[in-house]
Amino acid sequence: MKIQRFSKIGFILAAAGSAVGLGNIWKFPYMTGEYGGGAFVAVYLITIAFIGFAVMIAEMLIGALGRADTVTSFERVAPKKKEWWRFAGFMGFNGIIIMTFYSVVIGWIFYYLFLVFGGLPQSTQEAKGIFNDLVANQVLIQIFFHTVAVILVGYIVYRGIKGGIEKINLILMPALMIILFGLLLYAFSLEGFSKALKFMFEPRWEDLNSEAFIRAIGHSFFTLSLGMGAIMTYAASLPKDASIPKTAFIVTFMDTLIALVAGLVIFSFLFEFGAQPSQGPGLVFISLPTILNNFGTLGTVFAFLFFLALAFAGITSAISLVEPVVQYLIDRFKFTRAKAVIVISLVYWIVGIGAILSYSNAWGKIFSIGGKPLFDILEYTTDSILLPLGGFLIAVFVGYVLQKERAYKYVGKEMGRRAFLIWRFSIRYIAPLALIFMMLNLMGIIKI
């Protein structure tokens, strides 16, 4: 089946939408707060440049050469042992595993969009109580919003590259940036903005412990949606005259910029009222709503806009997680797009309900394995094993299997010979070693 092609701007916004997700607006700020600010940001930016950007070019290159689903692309591009390299293409299924809990989190965000109009929490304890009650007791509400997320994402993917994915990103990505930059403009007027700026961009190297270093490397990679086949699948529809290095740079820049803007906005609000930035994963769902309550009616508006931006980011990433497997079923098993979307959506909807129940008081023990909730197991497996493994396979394939001359033809001429050699060194040595080290550390096999 012939794959539809993005327009140039459509591809950039779709790829940026894939990269810009909950990791940018939710995870990056709380990790920055948890690990001391500026030093964490510095390591994050360095590794974005030398690992994330390099792997993104490599993943785009495979997709642009293969012009198919992830499995078929590896088969087509591999100069030898095609039957072995096709197994690397099954990284495209990582996205569906992620969606089993990602759509649940999107559901939480939908819930908070309605919650803010009922009044923001007066204290951190009240905010914790609301969130904990939702997760532990409000199972039916979670399943409802999880289902809404599944149906919405499924419909967009069903509409295809041009009618669904490109169109929704042409709307949501500009809207997301308008909301975040609008909040940033307001943050400029706050006394907390200068403190936020200092916190994020003045490195205190004594705060950078070994764990923070590993997490910065890991997050710089995960935030770009690499190792799950999303960028590769989108690149299969890249316009033939598009520049892979330039496109990868724009996507990486947009992704990083939005993460930094989100951090500045959140920390400006927190520092304005003397709150601590090191609140962990509850920073957005617990600390921020409490702080925004101090702004009165304006705080309600800010909270709604922020969760709306978070919802937009979640949706644009979610569709990129589903599309690789949908395209695989279309290419390899001749499914119609509608049938592929229904099958995949049912799979992660059902497992997602299990993830919801694993956090509940009533069903938690039944949906846990070895004392760990199914939600945590799914998240750990993707973060610690599957995504780093996917990135490692991409780096090894492009660095050691794909012919150097072929890679130079498609990306080297655009980059220039010196930049190409630096990129190839990174993809052959820096990225694989960093990913192996990170994966072994997260799995607890080695410690520093």
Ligand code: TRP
Given for the second form:
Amino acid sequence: MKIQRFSKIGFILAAAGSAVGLGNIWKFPYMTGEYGGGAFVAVYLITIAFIGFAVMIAEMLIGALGRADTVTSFERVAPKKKEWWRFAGFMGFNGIIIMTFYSVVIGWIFYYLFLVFGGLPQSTQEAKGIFNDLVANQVLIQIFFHTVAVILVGYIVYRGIKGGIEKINLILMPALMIILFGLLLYAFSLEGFSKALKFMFEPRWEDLNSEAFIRAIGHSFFTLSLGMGAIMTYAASLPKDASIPKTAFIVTFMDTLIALVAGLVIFSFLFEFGAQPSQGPGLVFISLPTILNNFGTLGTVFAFLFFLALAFAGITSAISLVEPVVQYLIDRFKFTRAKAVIVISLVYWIVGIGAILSYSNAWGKIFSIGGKPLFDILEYTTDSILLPLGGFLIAVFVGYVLQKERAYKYVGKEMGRRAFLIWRFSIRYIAPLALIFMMLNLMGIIKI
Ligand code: TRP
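Moving from the form predicted on its own to the form predicted in complex with the ligand:
Next comes the full complex, this chain leading.
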């Protein structure tokens, strides 16, 4: 199986495109709001620097050494017990589970792209009404936009690494950055900007409860796309002369920067008109459009650009969720790319419809288990169990199973001896412990 290679910039933007997603622009700001601001941001930044970055390097390393789908890469790179390590490669399938709800949210964003032109809501009440009505009653509209997302993402993946994934990232990532930094420039001029800065960067440690702490760690993995073989799959197409530590650094940096910028933009607008930051997942669908209404026509333009950036971020992440399993079916079962895309898209399209129905008034009960909607179950399973487990396996594999000299040859030489030892320490001790600890906490098995 011949694997296509990204160009250097193509790889960086594709990996950054995977990392920068709904997690950065939708989830990070609302979590920061919910968990009290600065202290949450501080834990998030520390985890990214000391754990996320290290695991990112490890994931890239496995992909670059294996040069295949996740299952084959683990198998090839493992020095012994190959037939066992193969199973770690099935972490690629988590992407499909994530896609079941990720695609639904992308669908909501598409819907809002149209909605903003009908005028922004006058009050939070009205905005809440619109969002809740969409989720609870407008099943067909949601299915329609979910389907659009599935087809769009499927088509890009079908076009392959060079002609689809690299190409779309080369366009959408710069566009996304231009929009966000443009909005940031405007936000500078607002009174709310200094309040936003203070809210996000002044850690009030007394606000940090144990839940916020765990959620910050969890989010730092989600936002970097770690623990399911997305970065690993892309790294199988890493250009030959690219440096893994450097590339991982740029991707981690871009992802963090964009989350912080998105947070600053949103909170500047919110604080300008005295809105509360702690409004949960509805923050960008409810509070933001309402606040932007105060800016008149300009507000409509801002809202449109904001949802456009959100859509771009979502699409470039979604393709990285689908590509690992597509690659696996092509490599191992000799599927054509078209067939692999169709089979996988059908699976998550159908489960995604179940997720939509699980939030609806009419069908909610049928699509819930133990009172929990399917949507939440899917999200919880991936966030709290599968991704940390995947991250744990990656860290253990690179830290204990892969020969040290081999790791040194591919990442150590570049970093220098001291940085290499620090990285290895993180991969061997800090990352696995933090991940297991987080997983047990989220599953309610231990409590801090
Ligand atoms: N990182 C993306 C976000 O922030 C989501 C994502 C894409 C992801 N690929 C992933 C998360 C792989 C975990 C693993 O929205």
